[in-house]
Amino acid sequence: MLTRKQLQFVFVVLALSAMILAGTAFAKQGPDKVVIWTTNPSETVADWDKDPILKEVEKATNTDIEVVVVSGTLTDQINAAIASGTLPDIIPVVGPDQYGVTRRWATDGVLAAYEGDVAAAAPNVIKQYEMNPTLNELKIDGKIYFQPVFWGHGDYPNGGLIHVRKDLLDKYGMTPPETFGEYFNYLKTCKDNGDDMGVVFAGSGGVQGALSAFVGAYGVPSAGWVKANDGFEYWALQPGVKQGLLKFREMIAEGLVHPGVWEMNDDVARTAFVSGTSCSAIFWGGGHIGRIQNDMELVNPDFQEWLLPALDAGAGSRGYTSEPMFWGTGQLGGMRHNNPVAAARVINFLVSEEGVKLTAVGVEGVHNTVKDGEIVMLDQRAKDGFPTEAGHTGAHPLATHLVSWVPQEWQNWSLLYGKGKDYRDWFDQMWANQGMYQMPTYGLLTMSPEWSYFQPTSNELVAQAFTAIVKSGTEEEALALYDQFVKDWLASGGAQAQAEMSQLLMKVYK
């Protein structure tokens, strides 16, 4: 039998040993592995694993990262992913025309939501939502499963909105339209001075041009649903839309659109614009402003750009289309080999002030300085995975493609950054332009089930109907074909999903 003495040496021994092996599995354990894949080619970072901004991520949140550039179709990667279990644990940026797909992953139980320690690891996520109500349309039985890719967060007009030169404006004595009647005389001025092919729009050609023509001139948006007879009701059925369609054909009419812009895509409606073969476009904002006047500059110091405020149709009110300052949704993997607590770590830091700043300066002393109370970018930047466009200023393209399209207050500075006042004074002006006039959005985020199924034939009723419309030879024929297309998009499906949509929207704004 042991004396007690030896009994004493014995537990302490074994407490030690315990205490040796508990450090032991603990230094084992070392940081949280976290996958993530990322669709962004990222050729200015020579090697994920040595890259000092990727390190300072990992530093921030006691992780051990592997970044994996996948090409392809990614839903089909990930679909292949989920019956390999072999899902990364961030997966990147699923677009908008995909919320089917991702919501399917999240009742089929193979994302993570945030909720419990997933939740209190990522309350910069959680805080998203808070900021903005729209988002609550995410959410699938109350949960969040989706970080919005985003660069902002509240809701702005981003689309559809009408670009002009102020040199021109200047130079025909004009001032900046205010109706579309007097936007017609800028095109027709333009054209009858020999300094325009007619104007361009964003999108693929074909429907887009029409939507973007008339988004915030007739009162209602041109996606999504509006507030009508105590419910909700598509956006394309709307009065104003078919006024708004009659204005698009107009133009068409009158020899005021370019006539290759059926075939046009953004770039190449954007070069047109910015080389002064068209006098205006229908385009796109937020960042977009700068880099086209920079890009003007380059061709004639003499262009300017001007952002004109939604165009007064004297239909009683005006406005763009807002929506939220997003595209597209980020998940974490919740499979059973998947760390979404860790995941969620590296979310929730990428997409706090600190993390973005890290993103979009890099570190201080390293990528940049500070003097007089302003940064400085450093040479360093462009050897540590920076792109070296737009004067060493761009993003690092860690956060790109996968929590943020680098948010608005970094693309602003990043485009102001060495200019003077008067381009800053010239800037705050367009901004203030674009979201001057605003039209609300509803229903842009979420599905109900006949929706769903839906709204691929409603895509094809409103890009055929609306397409022939504005080709149309006279408006009689035009007015004929909008009304049928209302008559066939109710009969084909759509006032089952209008009303279903309706239901679910009542309970989201209640």
The other form holds:
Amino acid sequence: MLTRKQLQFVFVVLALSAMILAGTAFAKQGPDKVVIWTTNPSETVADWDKDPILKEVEKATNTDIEVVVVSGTLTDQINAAIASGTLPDIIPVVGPDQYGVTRRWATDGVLAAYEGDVAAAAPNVIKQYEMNPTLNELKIDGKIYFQPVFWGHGDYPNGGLIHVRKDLLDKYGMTPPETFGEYFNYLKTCKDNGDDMGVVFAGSGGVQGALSAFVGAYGVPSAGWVKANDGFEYWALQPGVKQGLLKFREMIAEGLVHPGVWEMNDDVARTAFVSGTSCSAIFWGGGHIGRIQNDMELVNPDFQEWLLPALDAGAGSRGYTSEPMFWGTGQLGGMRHNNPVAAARVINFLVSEEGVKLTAVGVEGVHNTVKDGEIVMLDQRAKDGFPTEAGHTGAHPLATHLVSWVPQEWQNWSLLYGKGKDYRDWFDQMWANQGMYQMPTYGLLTMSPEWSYFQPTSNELVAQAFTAIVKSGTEEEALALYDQFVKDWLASGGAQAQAEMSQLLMKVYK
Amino acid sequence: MWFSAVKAIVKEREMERVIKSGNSVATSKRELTQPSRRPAAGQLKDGSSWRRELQKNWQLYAMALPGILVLLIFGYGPMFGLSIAFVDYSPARGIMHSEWVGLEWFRRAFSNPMFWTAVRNTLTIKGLQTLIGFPSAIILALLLNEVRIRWFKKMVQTATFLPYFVSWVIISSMFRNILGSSGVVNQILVNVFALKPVNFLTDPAIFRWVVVLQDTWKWCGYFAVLYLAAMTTIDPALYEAAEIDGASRWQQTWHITIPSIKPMMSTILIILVGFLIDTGSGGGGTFEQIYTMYNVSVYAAADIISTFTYRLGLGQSRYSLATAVGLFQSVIAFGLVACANRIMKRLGQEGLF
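Same protein, different form: I have the form predicted on its own, so give me the form predicted together with its partner chain.
So here's everything in the complex, that chain up top.
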């Protein structure tokens, strides 16, 4: 028999054990802490702790989310966080020009791969890879580390698209140009009529962003790698690029380009077009089409934007470069202090149909309501972090920079909200024009060790040489500069990087 | 001749200075090197002598200590980071555990054609800035020194000194508005004179001169003040004697003012020579100046070492490459300063060390 004291002891031990077990169970049921860094300034959210959308996400994922808005150079800040062991659980979008850096993070073991429990917590991310085989290029040793920050789920042209003014075409009695000859003629007519200072594009960073249609007219994409000589070669070395550059040079030599274009970035070029200073712009597409039109109407209700299908140069080819519909990738922190499974749950929810709708239009009954099967926005929406300014995607800041740039269908919904049939027809036509002729490319997302090192140098060589070529005084000079560029590119590490990339891509596209 | 008279006075003053310094000013200097009451160099190695020295002057050493600590912590401590140039640095692994690659990053930098373009541009731009900026400040100071209307002198001095306080970012915006394709100057050229616009900011040949003259404009007033300060120490008796002997203003400037500010000139020249290789923000702010103004059209003429390093090193998180290039710059800059210092001493001027 146990003595009274022994019984008391056993009782105390049992009570303590029960308390510990209960405490553990309680702790397990509590929300997981997740730290998100975002580069989105999100001025529209006054206090993240009280943000109703964030609260919905926390409720749906059983997490306690801390949103940290970071500014400055993101990769430097992430590197500092890695060095000091303070990496966030969710790292916001890092652009394609930094794929070498993100790859390094993955191979250094500071990012969490979507495998095991993490993969199980994020089936929607895995599904994205299954839906678009191009994303396999992003894998490292067969593992998924990156969540594409997307607006769509396939490949489609998006950059270097040629925009003109339909109202001016009508004024001159012209139809939308189909060839470069017709396009140059339109630009000349604009100039002769004093309606324009020339076509604009973001020239301060180089001309390559405006080449899509020009090189596409000679059968070459304006980025990535092309199949050639039983392997893959870099796009900029293809003979068609030389022809495309000469065509671009012709446009400059004929005085059809805005004189200030070499000082312009995207914003300045866009403003010049929207304000009517220029009658054409070589710019982005997608949701920009509707936003440009909306902004134009604020300047002059008669202005009408028109996106041209890729133009023909009579070389038997035409097309804008078709690229995966995302820009940059999000990543999960995989250091000891991180909780990648909880972070994966958050990402998975934000990518899901429910999450996308939540960040696009808010909570039903609070931010929107449904009338006759149509979603109607409520005033509360603007008070809870959803922006109202023109030129924005219209979605909550949690939608952008983390997992998407707002899916195109919701951008379209926002752009077409309250618009009539004519506007909707025009919008559909612009989308059709954008993808009417496409030029495929390969390996945009692939990184080999040598290419990872050489890519920044390559970008610089391309930017400097191509700008010099299109600005050169004579065609002979342009051709000589191009030949010199090819030599320099191959000699300064390009040959080695190209050989490595070719082997890698041959494996992916066998 | 008045000139020989002035020369004699200068010589006399020099003698007086030497004699005086022998007794007072330079005595302290001599004390530092061969003090009569200080133990000889050999004795200093003796611990007891050090203790005596510390006990005797502990207040002075205590006052110097914070400065020495700051120098050690912030000046010499970070030099450990230079080892990044010799490893394949990864923030995840840290400096100590990153792979040792020896001189690989130097090889990569030196084999990049754009690196040598940047070196050439750096030397050209900084060389031109020194060549034009250095004498400009002297000329401005000499002219200001001759101005007798006080308010005018003050006004010009303030106006020329003001750009020194304006950041390069602001200056860059100002010049974009003034010299841009649709800037004020081009508007005047096109609309008033019916001329073609000039691509000040996108034509490589013109852009280089914009950078050089802009730098002269910003720094001229600052250096002129230093020279003016040096001129205030010139004995007025020298000018009086010269005037009595009939020396013109120009002769007085040439034979009195300029020789008197030579030490200041040589010090500034040595510093400017050190900046020839452009050591980032320390190099007179050339990085900020060019980075905020340039674009891809003018890289061929304006991309300098620090902008190259920023774009291809730091901009791509390649800290090892950036450190290797930075180390290369520092070594060259040190060599240039040492050479300039030696040359100045050979020419009979004061050196920095």
